[in-house]
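Just one chain is shown here, as structure tokens, and it is the form predicted alone.
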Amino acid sequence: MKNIKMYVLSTFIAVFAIAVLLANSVHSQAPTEAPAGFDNLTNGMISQAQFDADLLTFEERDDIAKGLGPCYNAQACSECHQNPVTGGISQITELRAGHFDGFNFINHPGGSLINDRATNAEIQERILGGNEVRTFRTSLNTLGDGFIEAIDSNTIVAISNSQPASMRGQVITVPVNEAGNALRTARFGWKNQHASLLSFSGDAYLNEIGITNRLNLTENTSNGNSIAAFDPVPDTAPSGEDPANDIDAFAEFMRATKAPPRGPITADVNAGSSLFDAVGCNICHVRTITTAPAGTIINGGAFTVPAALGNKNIHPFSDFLLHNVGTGDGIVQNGGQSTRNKLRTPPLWGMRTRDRLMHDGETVNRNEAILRHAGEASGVVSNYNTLSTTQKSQLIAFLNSL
């Protein structure tokens, strides 16, 4: 007997470490690239027919009988995020306001976002006199944003620690809601305010279509009046006005895209490359991230990384990161009084698709977008200006390629 549990005892411990060296063996595999295409296809995360589900509840337009409103900005995710596929980034901006003390940011009444439609004109709200900042934020690009949600938090509070003190991006932390409210390092949205797809489907639902769901209960108002009298689906819990949990087919969606591909890659594209990083425009938009290894559990406890989106080399341009480059909207969601003048920076993959530029689309050529920037940025726009006419072309040929 003695013998036996000897036996099964050495056993167990051989097994134990096969299982370790092969977990130590898969995790010290190179990374490789992310798949890249505007083509509607899926990465690999889930099947092409599945993924094919999810297109089109994305694109799907919802009406008063589903809950749409009654205050609301677009009638489908894919109005906002089309271009060039579903997904892809458009040329809608949202409007947001509020008031400035002189120290804190105020919320208009309602919040800040105020929405452009309403299912009755009694309740369409407007900007309320008081309110002076005023701002237009633009549609975000969704393609690929699987692989930064699978970016590890680690892994952006070491980009900031290797900025320049006086570039150095924020870090801040947003609540996970599907994970009750668990914090981890944002990544999404003008502000940073979400760290999780679901999450920023949940919030999107309900903002921008006027849908509740079952991160979002609570219906939002007119300029701060009930809205209640104007609506008629319930927004009972578990899901709201949203059954069928379509937030879940969005976030699955936006997983499972492919990552923005490059253009032509040209001798003049190539020599902006180099003064793309020349002039230090690399330092807050990061040319490569590695995501976390496949098998990672993230956003609070709520999702692991499959496969098809761990371990892969993505190219943002991005280091999803807080900073103040001048062009601040005065809004304040997330992190504080202190990033009322601060922007995600936003990835430049897919820069390509876009002819509105910078957080409220009101730069129309990439020259003038860069000499926009200042603040934290004024070193980098300084080295630019020292370009000659030639070496300018270049970079931007270089910005036209991603």
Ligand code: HEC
The other form holds:
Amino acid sequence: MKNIKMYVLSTFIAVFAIAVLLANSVHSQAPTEAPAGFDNLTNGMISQAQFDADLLTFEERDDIAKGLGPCYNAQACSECHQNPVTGGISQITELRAGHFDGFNFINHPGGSLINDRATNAEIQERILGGNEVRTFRTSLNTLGDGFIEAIDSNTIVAISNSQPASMRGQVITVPVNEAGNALRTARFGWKNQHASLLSFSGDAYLNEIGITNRLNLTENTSNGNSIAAFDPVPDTAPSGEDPANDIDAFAEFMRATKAPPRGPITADVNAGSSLFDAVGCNICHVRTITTAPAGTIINGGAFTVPAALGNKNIHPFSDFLLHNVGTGDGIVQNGGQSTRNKLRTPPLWGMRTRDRLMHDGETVNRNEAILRHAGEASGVVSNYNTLSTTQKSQLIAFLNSL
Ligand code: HEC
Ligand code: HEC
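Could I have the structure of this protein in the form predicted in complex with the named molecule, to go alongside the form predicted alone above?
Below is the whole assembly, all chains and molecules, this chain first.
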């Protein structure tokens, strides 16, 4: 009797477990919302303790003994990625320059990035004569970037294909440094210069802080001149000035951040949200994108989308494509000469934390940022101009809720 009861019970448990498994597998096919918050909490990709440790590395101030510079921009990632929490934006801009010979953009000697600081006054970089192409670039948000990295490249190509011909965003592929420079569809930086957060971390550690690392073993010059006499820390393989491979912690931190959360939603915000779509802003500032399923191998084989990042709906308000909206800064990075006057549609999530807008930070008012769009966005701006004053302020109330 007892045995029969046990048998019935265990059969029941087994059937129940299978039902739960089935329900879960069906359920897991529907994307879920990515977690959002300016709260210094992990998105679940790693433990909170690991997240806290990675955050400290992202905030760590490097000095000369650790390899800082000799030419650099700041001492820590968080110096420029901090508002309102570590990983966000800041008012800090960078300077880029070069020359246009009538056909091609040519880098400033030593590269288009002009470092603003040096560990010795003798090697301070300055823009040299003949480099008439100049621009500032504002710091970008990195919160939620793990979800952007987890977007399947085909999804970005499909967005481009769905856009009207006159507004079709340009897809470029860029090298993934940790995958032997295998090419992947770009998505990070004002110029879409990277596709992987580890590649971006290695690039930033070298170019912002002056720390060579396993992906970038060659120190920068000063306006093209060697700085070897000012560089006490060797740049030898395997990891250069980054023996602990901090670049992995930077990438892991950014991958584990939550997406920027929405601000308060009011009736005006809802009305502005509809107007944003009605005038066509959402053609480039795409509202919702679903990330690749967990287990998808990305970044040229170097990364597998983890469960916390896979099959998530995100609301970045970007297509991650390059467009000419009449504001091009004339600089060429990883995309070739055809991208000279194009910029990636900046994600608008978290934009309520930004007071200086557009790539150069020179626009300090939402309405003026919209009116500055021309080129491919001309038709959409004409639509915006037909809105009433009330409708325009509703649209801006919506922007301020992002
Ligand atoms: C001196 C300021 C500064 C420092 C320091 C800095 N960054 Fe940045 N960061 C920027 C700017 C400016 C941009 C936009 C650059 C561009 O695209 O032209 C940017 C862009 C990025 C992006 C692209 C974000 C996106 O979604 O497109 C990532 C990722 C990033 N930085 C990571 C890092 C890491 C990691 C460090 C530390 C090793 C770092 N940054 C240090 C200023 C800085
Ligand atoms: C053709 C694509 C396209 C369309 C349409 C478009 N944008 Fe943009 N938007 C861009 C690009 C590209 C930039 C970056 C320009 C720059 O930095 O010089 C940008 C920048 C912005 C910025 C500045 C964001 C920041 O963080 O600095 C805001 C705000 C913005 N757009 C809002 C809008 C609104 C509102 C509309 C609709 C009226 C709109 N955009 C239509 C592509 C587009």
